[in-house]
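A single chain, nothing else alongside it, follows as structure tokens in the form predicted on its own.
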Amino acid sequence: MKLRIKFRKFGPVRYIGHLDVMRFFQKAIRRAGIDVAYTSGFSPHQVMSFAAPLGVGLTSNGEYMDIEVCSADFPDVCGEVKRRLNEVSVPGIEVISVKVLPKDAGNAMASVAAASYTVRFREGREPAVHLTEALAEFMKKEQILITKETKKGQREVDLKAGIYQLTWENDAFYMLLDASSGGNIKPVQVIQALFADCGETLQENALLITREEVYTNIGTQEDIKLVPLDEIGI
């Protein structure tokens, strides 16, 4: 039986990376008793797939994890195993909610197509640009290039097509960005090409950066349909 984890991650624990966060749960499923299937081979470990590591510093309310259980002796599985990952978990890691996944959902890693942001700026370290009117003629051009550092050297990116969204409301940036292993934009390279458009600098450790959601694409590559993680099983 394979089983959608969807959790929040806030807090200190934020400052955790992302090979500390899965450490964790491999120690907080077998504190919590559950039957979580293992590898074959010399050296055995959890069958586990986070759906996209987090950033450090980052904080999210939409993180998801799957896991193969052997066997589940209670009514409730769901509710049963959420609940006692919540007993061993620690202060900043919540889990939010267990889906059982159908026999022919992809693993949440091999999912992802897409990823929600709120950003904000931390007190004292705002522009001075009119982020409003700057924005509506950021959203206007054509191509929104980037240098990206890849393990190969330096390309140029077009950020444009991965922007799915782009809104400033409320003192926050609100964007949907592609988040496929063949796009994999980062809302701070987003910021950073919007400052650099208007003349500004962005000031280190400026953003405040929460991820709402993760997103799969139950459509095609010309009719995109996004829905959350946890909408695929029950």
Second form
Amino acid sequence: MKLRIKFRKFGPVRYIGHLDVMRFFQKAIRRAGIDVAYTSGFSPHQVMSFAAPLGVGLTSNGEYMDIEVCSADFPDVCGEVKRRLNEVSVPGIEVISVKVLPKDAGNAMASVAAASYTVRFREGREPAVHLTEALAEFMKKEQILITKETKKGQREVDLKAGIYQLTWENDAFYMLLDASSGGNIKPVQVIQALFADCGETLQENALLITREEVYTNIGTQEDIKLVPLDEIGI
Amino acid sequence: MKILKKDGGRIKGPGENAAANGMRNQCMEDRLALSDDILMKIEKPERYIGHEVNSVVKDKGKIKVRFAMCFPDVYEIGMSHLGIQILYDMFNSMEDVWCERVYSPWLDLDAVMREKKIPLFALESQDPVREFDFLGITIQYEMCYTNILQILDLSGIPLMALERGDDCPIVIGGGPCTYNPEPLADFFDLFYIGEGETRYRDLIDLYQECRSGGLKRREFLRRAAKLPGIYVPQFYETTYNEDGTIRSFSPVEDGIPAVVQKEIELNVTDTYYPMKPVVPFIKVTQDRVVLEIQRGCIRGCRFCQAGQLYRPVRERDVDTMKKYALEMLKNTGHEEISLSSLSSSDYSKLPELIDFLIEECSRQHVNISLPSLRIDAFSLDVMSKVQDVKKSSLTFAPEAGSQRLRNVINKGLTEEAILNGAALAFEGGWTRVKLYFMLGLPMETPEDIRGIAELSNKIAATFFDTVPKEKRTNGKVQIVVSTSFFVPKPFTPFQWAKQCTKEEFLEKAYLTRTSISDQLNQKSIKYNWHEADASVMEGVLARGDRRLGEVIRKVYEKGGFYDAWSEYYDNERWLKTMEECGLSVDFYTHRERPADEILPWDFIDCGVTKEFLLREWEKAKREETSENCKIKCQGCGASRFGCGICFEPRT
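For comparison with the form predicted on its own, produce the structure of the form predicted together with its partner chain.
Next comes the full complex, this chain leading.
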């Protein structure tokens, strides 16, 4: 049986890198006594798949991981797995839902199409410019070109098509961005492009970023229909 | 006992809005000693944020004594140390004590902390170490001495014990290097000599008594000096002869003991052991459950300090070990377990314990990381069950290249045993062999060094003799020879021995290399050797006296620390500082000490007597071996503790 686990990450543990969060859960699952499936071979590992990795320093209200369990012969599997994991977790990593995935569901990693973020400025690192107006101008552009550093050098990329939503309200940006493997956009790239447009420079470590949700596309390539990853499954 | 676990303050359910989350994040953030800007800039911020599974958080209002337990090296090294986990568990089981962890900030953070004047903090509370009652530092190797000064300095604690006021934590040293604490005497208020399980409660009670009586720091230390196992250097004085040797070492006040006897846990089964060790977020060197199956070693290798310090051998009950294994695996979620002890093959219930672990672990998908075992039919069978034969290698530690020199060092491994073990292993499919030797052992000749090459060659030949051509996977055998340079240590029969100079060491490494390339099977043999510089300085510090305190301090003040990391070790700086302080490297290393010389550590009684060590030193010179404790008691002196192997029937 495949389970999709949604968790939050906040507080000091936001400094734990993606691979170490994976290691954390591998050990947590063992502490919780969950009968997780292992791969075969000489060094078996747990059958586990994480959705989009979260950068160090970011908090999140919507992280996902799929695991495969062998037996789960108790009523309310989802409630029980959630309870047990939270019992052995640390403050700052909190499981908020567990769902059973349909057999044909793609794994968490492959399913990711988009992610939403709340972005704030740290105190004293806000821009001077009026953001509501700047944003209105910014959104009118046909193309939002940025230069991306890649292994092979620099490359120009257009962000426009991948910014599904971008608003500024109550001193926070809300953004819904392409997070698919082909067109992943980071919140900081959007802010940098916006600032470059209005002649502002983004101060070092100025942003407080929280990932709110990760989405999958249940529509088509042309007609995108985004739903949170935990709406797949029961 | 009540320990407030961190998840006592569980987070409320989902569905809270982002702003509320933001506020709480802000709130938790406040508990970190380092700002976001710093944490985002440095390498591996996870080293400094605490919050690991099983770390202990207590209510500051309900405890009376705060103990900062420090391993003066980087987090990944310090977190791998079993001793600290044992003491952390012990202290935190005391209702009135809260023990927290401290490690050396890595160089990047060190620079930031100095620039921004951020005091060193403990991981759990993130509070400055300076506010604690005690700072306990485990001293595991000589090359970390400068890191101890880094810890004190960053904490804002005066480096010199005599300059500390009543508001400073009491700085305690423990661990193997305290068996010659003299080079560090200036920096510590007291040293705890021996195993930590026994005397800390008394020390803490004394501290609280003195504090509530309004007594001064020095009075507490005076009283502490009278507790068994406690050495307070400021109450002792050394005088020197003209040739630099020690003329006298004695207490400066009446009532301070002239001899400090090591502390020892008599019953190693029924004592503290951490059932819930802290589980780090990042991968550390020892990322597994560690079961300490016994203390001490029966073997009596003459170069080995641990083999003498931890006498007598005390085994832990095997049923207790099985219970611990299961419970610790459950409480940590670790995917690997290993056994810890000196010479694990000598643990009498090893087959029973390993069989149990193999069965349990395969059910639970846990790997068993085997300690180095004597290679025989039993160990090969076990190894084939828990490792991939094609990928793993056999390890032999003959330590010396000839039987003559192995007799000198009392290493009971014979060439026959090595070749038989290798043949057995080659038949079982192994093709990789690791060999460990030491260069610069007392009474070593060029012939002994050539013996290293010859033995390696014979092992390779054994492979070609044992394994028929058609069965040779990869077609060949791989032998990796590693040599380290011998550093004489206190409380060993070689404590009087002359250590080699750097030039002599390098010459020996060169001879090893050329001898190996002269061998018929030289293509199957790879040779690694260590750098010689640090081995010489390690030798100076290991057998040094109080005068070296000035050298350590000056090297640190010139910017030297992380000397245990070869990339940060600056030999020139050490040599120059020795010279500035008017001290000679050769005095400490390159001379044989006469039997009647007062050694800096003579005031410590580690259980084995000086007479026994001298007897062994004489036997070494005659190339005579001594039987191990299981076969025949050698009268080392450790039986006076009244426990362990000394009171078991010989075989």
